[in-house]
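Single chain ahead, written as structure tokens, the form predicted alone.
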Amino acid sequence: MDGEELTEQETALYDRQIRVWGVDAQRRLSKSHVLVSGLNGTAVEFCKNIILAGVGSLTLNDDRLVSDELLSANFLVDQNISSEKPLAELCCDSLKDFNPMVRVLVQKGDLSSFGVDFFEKFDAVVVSCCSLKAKKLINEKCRKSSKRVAFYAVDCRDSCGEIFVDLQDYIYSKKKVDEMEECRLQYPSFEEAIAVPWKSLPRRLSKLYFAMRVIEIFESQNGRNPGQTSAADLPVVLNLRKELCETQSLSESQVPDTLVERLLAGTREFPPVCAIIGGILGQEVIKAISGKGDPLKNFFYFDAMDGKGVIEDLSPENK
């Protein structure tokens, strides 16, 4: 990567952002590979902004057939299709419109089943609609990578929105007063991040953190796919959250039967906030990819209820 330079058309295409953020990123940029897995709302908007910003290739991965839900969020493919075509080839067609000098290729298949060389293909993984095991696996797989493999996880449902980061051992610069500082961060895997017990995490910590894992489990243990929830399943969420937060040793109040309920109802996503996350985690993908900036550790929470964003850091080492 660092002998290639751009070409005259991409000096040309991306003029306006190597302004911003300087040619020396938008190189690095612009030879990475980038994989998503999981194309609803949240993650066509990522790859809108990471397509415009010059990627060098997209991945896209998404057997599932289009449905009403799936399209109740996704721009990228017509309302009124009736396709028996894979959803990533669906959105593939229409992404490469977008940016003529970005590669859109689809991979089919399971990504828990691939091997760990598969991962090293890329610098960044992105995964949405995710269970709690093959986010694990898939994270898993992408630390045992040779090289330094970025990986995301990221979740909206209803109008909340939740991003997951792993950079491994990061090294990344920083601008301080007239010169460039080397910053270190070590991160955790996802597995170690939510074994943190419950009881050490911050007191303000964002409720929808403890929310998200009480959902996370209850569709792990009863076979669910990702947001294959209704109100219904309320009560059996509830016992469950006094269940963990007995275990846990926390009040109950720091996972609201409100909160809880939104979560499980709202199935469907919430576009302004899937435009909201999608840019955020497009901005995260550019910083870790071209190593300047500071970067998200490691959660990133938003609930369009009161509007905020919060950043909650969740290490082991900081219990």
Contents of the next structure:
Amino acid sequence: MDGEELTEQETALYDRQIRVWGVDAQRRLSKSHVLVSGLNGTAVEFCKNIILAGVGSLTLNDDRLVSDELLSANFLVDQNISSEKPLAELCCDSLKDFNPMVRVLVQKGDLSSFGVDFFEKFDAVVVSCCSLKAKKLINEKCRKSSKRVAFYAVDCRDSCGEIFVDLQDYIYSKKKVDEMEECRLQYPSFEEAIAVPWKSLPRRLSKLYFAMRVIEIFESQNGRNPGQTSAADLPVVLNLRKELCETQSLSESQVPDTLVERLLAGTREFPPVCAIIGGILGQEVIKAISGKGDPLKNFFYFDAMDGKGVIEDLSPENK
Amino acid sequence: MVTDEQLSAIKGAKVLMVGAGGIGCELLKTLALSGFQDIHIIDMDTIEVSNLNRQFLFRQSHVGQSKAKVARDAILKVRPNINITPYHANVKDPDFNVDFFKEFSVVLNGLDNLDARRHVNRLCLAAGVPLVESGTTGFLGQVTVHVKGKTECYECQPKPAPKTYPVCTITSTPSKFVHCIVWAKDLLFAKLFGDKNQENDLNVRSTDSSGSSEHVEDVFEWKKDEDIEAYGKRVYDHVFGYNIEVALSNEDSWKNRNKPRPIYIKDVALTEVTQQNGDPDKTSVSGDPLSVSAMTILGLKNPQDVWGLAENSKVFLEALKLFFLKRAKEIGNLSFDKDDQLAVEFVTAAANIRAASFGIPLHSLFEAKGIAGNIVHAVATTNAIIAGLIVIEAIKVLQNNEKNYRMTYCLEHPARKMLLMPVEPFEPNKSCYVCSETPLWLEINTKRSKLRDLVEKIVKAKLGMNLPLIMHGSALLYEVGDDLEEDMVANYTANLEKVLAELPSPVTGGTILTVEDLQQELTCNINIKHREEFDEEKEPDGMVLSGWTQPVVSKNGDMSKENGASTSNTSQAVSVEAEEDDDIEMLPAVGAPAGKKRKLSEDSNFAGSDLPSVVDDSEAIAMLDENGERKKKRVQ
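The structure above corresponds to the form predicted alone; please give the structure of the form predicted in complex with the partner chain next.
Once more the chain from above appears, this time first in line as the rest of the complex follows.
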């Protein structure tokens, strides 16, 4: 398709997955560039998946210094390590070995201070444990790029996970019986999606959606880092929930106390959920880059308590 | 985040992982991160290049080494304070007996074949240890929980059986490319390079024509002073030309079918493809005999290309020549191996020439290899997700959190908005011969069938026993084991050749046999019913077992449902068996027996048996659409 053939080495290594998504998809993957920011357990799982899949390059961004807590769900680095290197560099050293055909790089600095021209270099940008403000900002910069940059935001709290996807105007082909059919999906930005009035949302929408939004707003109002919460915050957060539910005309029962409490208290990552969310996210990025398969639109939720992995569509026109 | 109770259950658990492949690597990592301290891993396999795209604990430099051991070392580098015990061994080894299994709090399967899964299921039942079972193909996967007396066992429901084809479809009337592959691999390749003494239906048709039998005997022999090129052309003309002519002479076969076209080497324009840019001196990439390649010599580079008839004919002749010239020592002992480049080339070419003859579309080497090697599609992401789900269930099992056990399906397309769909587990099937004590019935001609037939076709093939013992009342008829006296062994060997009714303790209609596997600690009773005649086509075993869950045989993508029936609908001879050494993660089929509903964990309008049924089948799989209805989906 793109005129270039896979090398013998690539064909041998990727044999089993070429049988899943085909040579064209593999070729597109090997020419793609992915950026990941915020290397918690879920993001590390994602990095592993996308490197194994054989993207062209993966750029890591996380300047934090390692700590016991930070490495609890990280299988790349010995939890007992003491190092002056930032997390991204330590992860990079390990990830490089996973697939010699993928370039793994480190980008230092605060992503939200970077311009559109920086994001333009990538086909997909993934942000993990990112503040509300930064999510909106980075999402907007991806949207302003001259070519389409897929944007993903992922958050895990307690044994729950959330993925947000923005593929902007996305066209892909889908096999219907024996012929290929062209499909088109219009995605809202993160800002547009969360602006959809709660009242107009379907009644059976995952309660996680509301709980995540309430905590996100709490963190941004109180200058907390994402995930920097505890059970002690519950009274304040429940007040905030009351306010938000009143403004949005939503019954407070849609945002149960027990759920809010779980999400606030569960700050230590749960590795099985990291694997599941990192797996779904990996699959989605592979779909978007290869243009094969139905991508999810536009939120995904998993809760280990009930075991469901649910797709929710929150778009302004989707009333 | 885990609670303190969960954490203490995790820390105190001793876990057995069976399989360190696609699911196993992910599972070991997630167990270690989740705080498990004592993990044992059994895997008999060594690492291959095609594993590296998803078995992330392994590197190029590990190729050829034990998966269990390398996986352990890789995890200890990042979590040095946990105990991981690897066993580079087959889980069916007698060392892994019931006492061994009893030591574990839970057993987690990441296996690649039905046989081993059944074996582990029995040991878990006998040892009273909970089992979390799993499987993936491509984007699909599932996790199930099996706790004795609480949920169904792995064998309570029928499992997909290897796909099989009627002999005559393969030998005479192929209609799909896979039929040509089976012919090329199981008949032609086996005839030319395999054990000469094995029965082979390659010439089944030509025996009809009188006087040609002598010709048939000779044709596959390479005569002493015969030129190798001439020999190849002779074989070519015989199998693609002469045999087709013979088949055509049987006019009845072609009344409702398109007639095949005999192909002779003289009719194929071979000159077109001679030595384009190939290097005749370069027969293999390395010195490794497994990389000797006809393609390389002929300058054919891309395994994704579909070759025409002329190219296939060249590859056929070249590959045949290379086998006789470069790998002469192996001839007579070869069996098809998907990692044997020359074998794959030969089978691809032969299947394509046959396909051309029958008007079937030709395929690339890459595609042919997938079909011939029964290679299952595999990606890292699905394995990671499934491993996460296994650990979630394992933690519930450790806490005896029965009411929250779930089996979970990982879907490619959402069903009722779900990509991960939890379902409440089933109760044990009361008529399961494995986990309940339901007797079986066997119709057999006790005056003609030998004990050997019973052992091979029923006890081993159908009941999946590894080290069986057969008793009639208190009389031992047959037993396997290392510690047997010589005279007993002689006795049993003699019994094997005896007709049932003539055994020292005669087996006739009304006899109840007790069949036991001491390693699996499984016992079942078989009621014998004498029957004179069996239909050769429909009942090729010459015996019919009932009260046993018949594997589901999938045909053209339709899931045939289990009907508690007999062996009678497995009219087959040639089967596409999974390669044992590959990472085939087979999925158990989910078909609820009549009258029993599978409940979703929440209120739903889901019809009981309309759950996703996932079969290990590269052609078509039954999946759910948005409304929960089963529909066929074609997979590329």
